[in-house]
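Next up is one chain by itself, shown in structure tokens, the form predicted alone.
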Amino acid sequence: MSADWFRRRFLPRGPLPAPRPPRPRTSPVPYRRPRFLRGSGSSSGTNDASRRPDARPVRSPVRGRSLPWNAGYAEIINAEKSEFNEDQAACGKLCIRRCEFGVEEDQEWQTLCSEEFLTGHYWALFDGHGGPAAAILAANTLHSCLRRQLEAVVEGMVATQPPMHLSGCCVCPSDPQFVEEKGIRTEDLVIGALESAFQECDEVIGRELEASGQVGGCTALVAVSLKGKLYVANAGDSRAILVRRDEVRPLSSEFTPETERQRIQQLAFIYPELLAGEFTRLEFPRRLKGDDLGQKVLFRDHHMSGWSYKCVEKSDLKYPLIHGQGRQARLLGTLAVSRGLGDHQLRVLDTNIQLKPFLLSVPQVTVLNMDQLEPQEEDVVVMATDGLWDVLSNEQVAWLVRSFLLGNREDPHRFSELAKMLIRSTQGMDDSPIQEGQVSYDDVSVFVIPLHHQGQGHSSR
């Protein structure tokens, strides 16, 4: 990204702007719960408004509705934080089509056959914020953004090494070793292709909403199974771990303002006109007030992973650039994750500032090699949002887990039945195995994937 690019798409040239009067809504996107639960009652959005907070049923898929892998889902609405549930869930089959370079003289690319070449899985959860719009058009485009970039570079996946030009052309014989220099593997191409697919949905979303006339974002946390490994991508604050039975993995990381200062405090540093004099972007333990000023006072700033001291100036005393701690920190005083899609249009309450410049919606991506993990048959991938995070560690998904699946080994629907459990667990039930009154008040939808056999047979040709 270019700094002119940077300045001419997010820097003002003159005085900010009035804010825009919103659009028309045209084309609103419509509340739907996922497809894989209709027949669950839980597609209906009157269902949701209408709920009472003391009933909140944990939802589903029926029984007999198979997912990939036979992973289980279950999911349950906010306690009336918001009218609707803005989690939502999306799973299928990746079926990538080989495109091959073509013999005409404009040399452009050709899809020769339709059907498959190669195959893999998807299992997505967006968990959106200032209403549910995004977090819907994410799970209905983003798995066609992830085809598209994959069948771009599919040639290249399968071939013993990337290589060079994709068209198979030769133009230095050297080229193989400077791509074995680089280190470039088969996964990178995966992992690329992710990335893009991420940054391509969140134009979609920015696009859409505008045109719609709403506003909004969510996270968005994927994992992807192709050629014998599962890749794990996440933007936002849901989480993915792996369970062995002698072992808990995280497979992904958190974005949030405190994970991310100093990139966020970086950017301010060197595009000081997107906090337009109304924040400081340094950090201090507290707000500072008045009476600290000319004090010499705890700071740091986006080179320091340490802390300094330094005198207190007038300017040390406007709304930080994040501010709050833990759960509680927020970017410019407004949103409480750093990376996801969507938030074109968020604002900075009572001003014009964008909020867009600090997002990313790159994502980190986890790479798990199921051939060399020799999967056992209780090993799974738990990936939920933060609902069942806010008020269950790591290692306590872990025990539920172990102790769930150790106790039902004959039931074909074990891990819906287990989503369902580590959903309830958060409810503060009776019949919760982890007695300590905690209550997660926020959506929570729980993906369970089991890795024991799965993984064979990853390709087609």
The other form holds:
There are 2 protein chains.
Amino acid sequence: MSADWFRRRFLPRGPLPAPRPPRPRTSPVPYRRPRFLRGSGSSSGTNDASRRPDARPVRSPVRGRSLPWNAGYAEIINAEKSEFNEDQAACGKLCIRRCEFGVEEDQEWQTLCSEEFLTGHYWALFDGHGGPAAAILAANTLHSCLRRQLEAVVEGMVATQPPMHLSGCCVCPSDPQFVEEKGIRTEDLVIGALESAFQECDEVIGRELEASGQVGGCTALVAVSLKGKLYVANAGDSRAILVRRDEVRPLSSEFTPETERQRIQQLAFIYPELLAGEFTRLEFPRRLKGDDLGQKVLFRDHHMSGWSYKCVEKSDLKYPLIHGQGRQARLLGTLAVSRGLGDHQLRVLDTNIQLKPFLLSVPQVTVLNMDQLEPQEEDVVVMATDGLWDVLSNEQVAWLVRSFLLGNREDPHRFSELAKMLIRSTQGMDDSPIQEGQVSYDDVSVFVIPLHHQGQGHSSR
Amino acid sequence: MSADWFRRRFLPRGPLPAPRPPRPRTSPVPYRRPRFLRGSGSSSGTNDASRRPDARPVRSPVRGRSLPWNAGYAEIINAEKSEFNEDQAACGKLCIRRCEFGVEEDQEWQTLCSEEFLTGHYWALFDGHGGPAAAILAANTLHSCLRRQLEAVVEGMVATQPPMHLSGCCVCPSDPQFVEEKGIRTEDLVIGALESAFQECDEVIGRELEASGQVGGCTALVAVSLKGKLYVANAGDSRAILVRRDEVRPLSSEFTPETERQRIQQLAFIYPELLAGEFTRLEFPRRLKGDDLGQKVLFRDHHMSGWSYKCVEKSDLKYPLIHGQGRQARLLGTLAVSRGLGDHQLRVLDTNIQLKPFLLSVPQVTVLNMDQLEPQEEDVVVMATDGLWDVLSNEQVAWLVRSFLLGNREDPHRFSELAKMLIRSTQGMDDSPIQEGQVSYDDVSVFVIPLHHQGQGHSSR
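Form predicted in complex with another copy of the chain structure, per the form predicted alone context:
Let us now look at the entire complex, which starts with that chain.
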């Protein structure tokens, strides 16, 4: 992607073209639930509150179908207000083949060994908006993009330190020293592969949705285990936390119009034409009105962490680029997240103003070194879409996790039961610690990934 | 500042104009040392190693001249390689007058009360480059800019919560609730004032240097005490740390081409014309050469935290936008810092490529709540230019501070003596913990600010 590309794509000269009506060339993306839910109806525990006639069904994999690392999974649909669950999930084994450097003159890379060379595992949650299509495409596609990106650099990953040249040939004798001085580690190649995979997947979704005449976008939260490390990549407002006996550690942070205010305001500063004269990039405590004209009111611009006062002019009365607080904050009055996949066609209602230029598909990646962690029996990673975190804090989830696991040490299905229990807790069922009336009406999906005895035995053939 | 301004200033259409030769209209900024050093020759302790004929003089205020909070200060010049010390320092009382809202129909703000309304203290270090002029102007100017910016919002600062309207009039009854929901606190107004003051000072320096036909820039590290809080604002590579008996806490972080790589690369991505075809924005472990052509080598672009491999093309052989490691890292082969004041005329040697578009004058501000801290006898803030931190780590400085203060409890001049001792430690004198041969040849300036019994009694009339 180049700056020229950005300008051609988002800043056409002359009047803005009308949005092209979607011309379906392929059949629409079919709706589906994750493959590993096949055969499961609603959740079926003996104590299952979901059996109450007023309750929504909690779904989880049928007993006997085990997920990687014996992880637990459960989901619930949004108060059945819509027909579709816009959340999607995926997990599985990640098999990286070795690509070797050809001996031909053209020095092309070739897959000389088609067998798996390095294996890992993959868990992913996608929270869709504007329809389920983007999340379904992401669940179908992202792991393949990641596999491809990892295979492209796998030769560099198996060395102690990534070589300057992927071929391993040393053009300059002090190349290893340059790499060492930059502090480049093999985990940086996995981070780079995750970043590239998210972008590649975003492009695939853009093409597929355009071809099928569909719209929509989704967030993406991915955990990948590889060579003794757990990588958590996040683009959106889902969240992963590590829960241990004495520790609750966030493994991701949320990307919303509020948390990315400065980046978004700065883009509008650089390319004011993206707002088409309809929005103000400045932040005020509330939307301004005529009575505020000429007054000095609190404001923030792109370069400010603090607040100051400015004299209100007429242009400040426009609708704000970022508006609302907390869960209600919206980008261009439209979108609650600032990173994710898809949304290539998304425009502000009844205008030609595009959202996509303000959105990033690149994730933030955190790395958990499992060897250093020495995981204990009850150590888990909890990944969930925002429906869970809207009503439960990290600490409340950690309390539920610890008390459940301590009380269910012998149950081989305890991580699956824990995932279901967490979902039920968002519905005010069981011994939910949430306050009366504070119930999630959003789609909610949860993975519980146990860390004990995992991450060892990572081998390359 | 608007995006149009940025484009007009840095992106002229057509061929780039030749740099205007400076046309001095005013006399050059006269060289000087900080006012509070008047009367001091070199440092004069009985044990003073600076008396050795081969040693450089350590300067500090004469005994009897006390700085705010009885702070200590000392400085040393760069191995006397140049005639001038490019570091500058300033400190003093900060007197904020109250500006009241006029009753006139035009509702203009007026300084109705010329006496001080709120008082604080101010300590600042400036590390100049390309000559001493910018640092001298900053030391002469920044505190006035800050006073002006604080006076413009002081009405909002004295309330428990900043009012939506500076006049205090309530256009909308739920205005306080909007401010509350945004979490806007009075300290955000001080942060905003510091951000604005740095920018205003940068503009003043630009005008003054142009008028006097001089060049140069400087970093700026400022500590401000106000209403029980200590604000540390930093633009550049100086550093402030809090040293307590059981804690060493960084109060600033450095802004260099390395730490701001993604921001700088992104600007070059958006405005490739800023590189005039002479530089590549991509990062590689070392500068590439002809032998690397066609090879797949490690690289990073603006959107990447991780690393990946790319096939080397001819354009990748250009000089890198950011080059070198650690202390040697340079922006456009020229500058070691990415934030600061001045440098309006700075260009890459023998080209017309400007540095200024890549530089930010806005500081990062951290806040130390003195009331919560309950400072003890030996708690101090150490502020110093990079010459100190090049050879001493935070932990080494903390060790020197603790052992010195414990051994000199009764000395009323101990903070001044400590500042001198820290300077001498960079020269391999005294019981310096630095390794043999690892001596600072840069200018070094140090403030030691004791926190005990301070920050209380902050009153507004």
